[in-house]
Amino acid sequence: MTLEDDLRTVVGDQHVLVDPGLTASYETDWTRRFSGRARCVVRPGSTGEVAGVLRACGVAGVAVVPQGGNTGLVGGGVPVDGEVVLSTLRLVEIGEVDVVAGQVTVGAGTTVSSLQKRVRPLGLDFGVDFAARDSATIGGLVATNAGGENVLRYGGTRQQVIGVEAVLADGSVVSRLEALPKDNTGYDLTGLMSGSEGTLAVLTAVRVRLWPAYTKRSVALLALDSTSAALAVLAALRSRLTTLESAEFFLADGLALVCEHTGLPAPIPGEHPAYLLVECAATQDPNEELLEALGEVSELVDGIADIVVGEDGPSRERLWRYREAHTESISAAGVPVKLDVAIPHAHLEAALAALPEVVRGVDPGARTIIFGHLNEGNLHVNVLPGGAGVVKTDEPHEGYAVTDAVLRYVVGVGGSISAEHGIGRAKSEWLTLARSAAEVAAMRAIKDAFDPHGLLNPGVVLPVADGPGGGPSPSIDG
C-alpha cells in the first residue's frame, strides 16, 4: 500500500486530494509569492484523524505542512517539494460558550468571522480582528501569534489563548483545554504552541478568551503633518480615552493607491504626509468622549491638519475602508514583497523616511508602500519590485535582496524582523540576525524534543544548514 492508501483509510477517499486541479489552491499562498508541490492534500475531520495522518506520514518518513486558511504572509503554510499538506479546514466545531467565564473551545479550522457570529449575539466578542477575518482560522492565528487591529486593547493572539489541543509528530495527543483561571501545573505548553508555526505540533482545538462585546463605536481619521505628530496624538488620546481600541496609520502614497484602486474620493481635502485612524468602542456611545478628547488634543499637539469623524455605521465603514483596502490595492498593482516588522517609536519617523531609500539601494525602481499599527510600531512594508535590482546568482529569489536590506536596517535600529506574521520560510535565514546563538540553540532543542525526525513543517522558523529557508526554497513569483 502507498501512503495515499493509508491516508484514505484514515480520512476517507474524498479527503485525500492528489489531482493537480484540486491541490493547486493549497500549494500557493494568497500573496502569490510562495508556492511549491504537495505530494497530496489530506483533510482530517477530527483530532483522531489528525493523529492517524501523522502516524502514517511518520511511518513513511514524509514531512507534513499544516495549513489553515492559507492567509499567511511568510510561506509557512505551503509545501516546498513533495510534503503532505494537512488542511485543518474541516475542524470547525464550536463548543458551548461559557458566558460566565467568557470562554469557548473551537476547532482549529474555525474562521475568525464564524467565531464572531457565534459569540456576539451572547454579548461577547473575540479579541483579535483584521481584514482577513472571513478566511483566517483560529488555529492559524495561534500558530503565528497573529496581531491585528485590536492589540492596543486586548493584546495579540497569545493573550487570547487559554488552552490548546494538539497532535504531536508521533500521533500522540496533548490536550490542555481546562478553563481554570489559575493553574500553575508544570510547563506552559499552551503558550509554547502559540507562535510555533506548525513546527512542534498540529493544533486541532483552541480554548479562547472572550471579551464583552462593545456595540457602540466611533471612528476618527486625522490628517497629520508628520508621523511624530501622529505619535503625539496617540499618546494624548491613550491618556484620555478608556475606550480606545485601534490606532492605525497610513501615508499619503498608500492613500493615493487606495483611492486609485477603489475609486474612493479623498477622505480629507489636500495631501497630507500621515494619517491616523482611531476607533473607540464601548457599551454606551463613545462619540462624545472621543470628540472631547480630540478637542483637547488639538489644542495640545501641533501638526493636526484636519479631522473627520464617523459616528454612524456607514460613515465608520467608509473611514475604515481607506485603511483596510491597502492590502488589496497593493496586490492589484503587482506581486509585492511583504515584510512585517516593528520599530521602536523613537526611530519610527526616521525609519519611515529611510526604508524606501534602503529598498531603492537594491532595487532603484521599486515602489514602497508602508502602513500599520501605530501603537505597536508595527510596519507593513510592501515593496512592488521595479525590476531594476541586481539579483546575485546565489540569491534564492527575487525579493531576497530587498528582504535582506530591510531586515538588516530594522535590526540595526533595535526593531523586530517579525511583529505579527511569524518567521515562516521567508525569514528563517534572518532569525540569527535577531536572536542570539543561545536562543536559537534553545529553540532547536525544543523542536528536536517535540519532532525528533523533523517531519513537521521542516525549514519553517529555524534556519537549516543546507540553505536559507529550510532546504529547497518555495518558488517565488514576482
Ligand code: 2HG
The other form holds:
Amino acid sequence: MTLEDDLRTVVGDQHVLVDPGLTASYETDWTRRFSGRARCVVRPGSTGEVAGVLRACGVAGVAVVPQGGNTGLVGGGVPVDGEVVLSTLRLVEIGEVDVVAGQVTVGAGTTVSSLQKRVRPLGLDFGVDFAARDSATIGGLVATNAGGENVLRYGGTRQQVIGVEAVLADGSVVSRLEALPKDNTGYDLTGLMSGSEGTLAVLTAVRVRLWPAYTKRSVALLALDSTSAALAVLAALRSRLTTLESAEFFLADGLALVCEHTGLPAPIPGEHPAYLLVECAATQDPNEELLEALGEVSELVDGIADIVVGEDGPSRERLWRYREAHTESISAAGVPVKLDVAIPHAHLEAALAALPEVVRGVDPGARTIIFGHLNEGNLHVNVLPGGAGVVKTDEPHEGYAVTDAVLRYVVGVGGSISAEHGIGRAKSEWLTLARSAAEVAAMRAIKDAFDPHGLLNPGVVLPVADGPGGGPSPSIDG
Ligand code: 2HG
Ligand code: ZN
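Same protein, the form predicted in complex with this ligand this time rather than the form predicted alone?
Below: every chain and molecule of the assembly, starting with the one above.
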C-alpha cells in the first residue's frame, strides 16, 4: 500500500488530489513568490480524519504542510518538495453561538467572512478583519497570529482565541474548547498555538471571542505633509474617540499604483506625502463625534492638508478601497518581496525615509512601496525588484539581499522582523537576528517536544540546518 492508498482510506478517494491540474492552486502562494511540489493534497473532513492523515504520514516519514485559505504571504503554507499538503478547507462547521458569553466554536477552515455572516445578524462581531476576509481561514489566522485593521481596538488574533482543538504530530488530539473566561490550569497550550505557523500541530477548531457588532460607522481620509503629522493626528484622535477602530496609512507612490490599477480617481486633489484612514464604529452614529474631533485636531496638529469623510456605506467602502487595494495593485505590477515589519513610533518617520534607500543600496532599480497599520507601527514593505541583471547574482536565493538589508535595518532600530504575517520560510534564516540564542534554543526544544520527527512544516519559523532555505542564519550578535 502506498501513502496515497492509506490517505484514501482515511479521507475517501475524492479528497486525495494527485493530478497536477488539481494540486496546482495549493502549491503556489498568493504572491506567486513561493511555490513547490506537493506529493499530494489531502482534504480531511473531520478532526478524526486529520489525526488519521498525520498518523499515516508519520508512518511513511513524509512531511506535512498544513494549509488554510492559502492567503499567507511568507511561504509558510505551501510545499517545497514532496510534502503532503493538508488542506483544512472542509473543516467549516460553525457551532452554536453563545450570545451570553460572546463566543463560538468554528472549524479551522471557516473563512473570516463566513464567521462575520453567521454572527453579525446576532449583534456580534469577530475582532480581526482584513482585505483577504473571503479566503483567509480562522485556522490560518491563529497559525500566523494575524493582525489586520482592527488591532487598535480589539488586539490581534491571539487575543480573540479562547481555546483550540489541535491534532499533534503523533495523531493525538488536544481539545480545549470550553468557554471558561478564567482558567489557569497548567501551561497555556492554546496561547502557544497562536503564531505557531503549523509547526507544532494542525488546528482543527477554534473557540473565538465575539464583540458587540457596531453597525454605525464613519470613515475619514486625511492627506498629510508627513508621517509625523499622521502620528500626531492618531494620538489626538485616540484620546478623543473611544469608538476609534482603525488607523491605516499609505504614501503617495502606493496610492498612485492603486489609482493606476483600479482606475479610481485620486481621493483628494494633489499629491500628498502621507495619507491616514481612520474609522469609528459604534451603536449610535459616530459621524458627528468624528467630525468634532477632526475639527479640534486640525487646530492642534500642523501638516493636515485636507480631509474627506465617508458617512454612508458606499463612500466608506470607496475610501477603504484606496487602502485595501494596495496588495493587489502591487501584485499587478510584479512579484514583490514582502516584508512585514514593526517599527517603534519614535523611528517611524526616519524609517520611512531610510527604507527605500536601504533597498536601493542592494537593488538600485527596485521600487519600495510602504503602507500599513499606523497604530502598531506595522509597515508592509513591498519591494518590486529592479530589472534583470540588477538583482545580485550571488544571492543564496532571490530576494535575499533585499530581505537581509531591510531586516537588519529594522532590528537596528528596535523593530520586529514579523509584525503580523509570521516568519514562514521567507524569514526563518533571519530568526536569530531578532531572537537570542537562548530564545531560539527554547523554541527548538518546544518544536522537538511537539514534533520530534520534524513532520510538521519543516523549515518554517525555525530554519532547517541543511536543505532548502536552511544553512547558517545571520547571527544576533553580528
Ligand atoms: C494588509 O495589511 C495585509 O493589507 C497585506 O497585511 C499586506 O500586502 C501586504 O504586504
Ligand atoms: Zn496588514
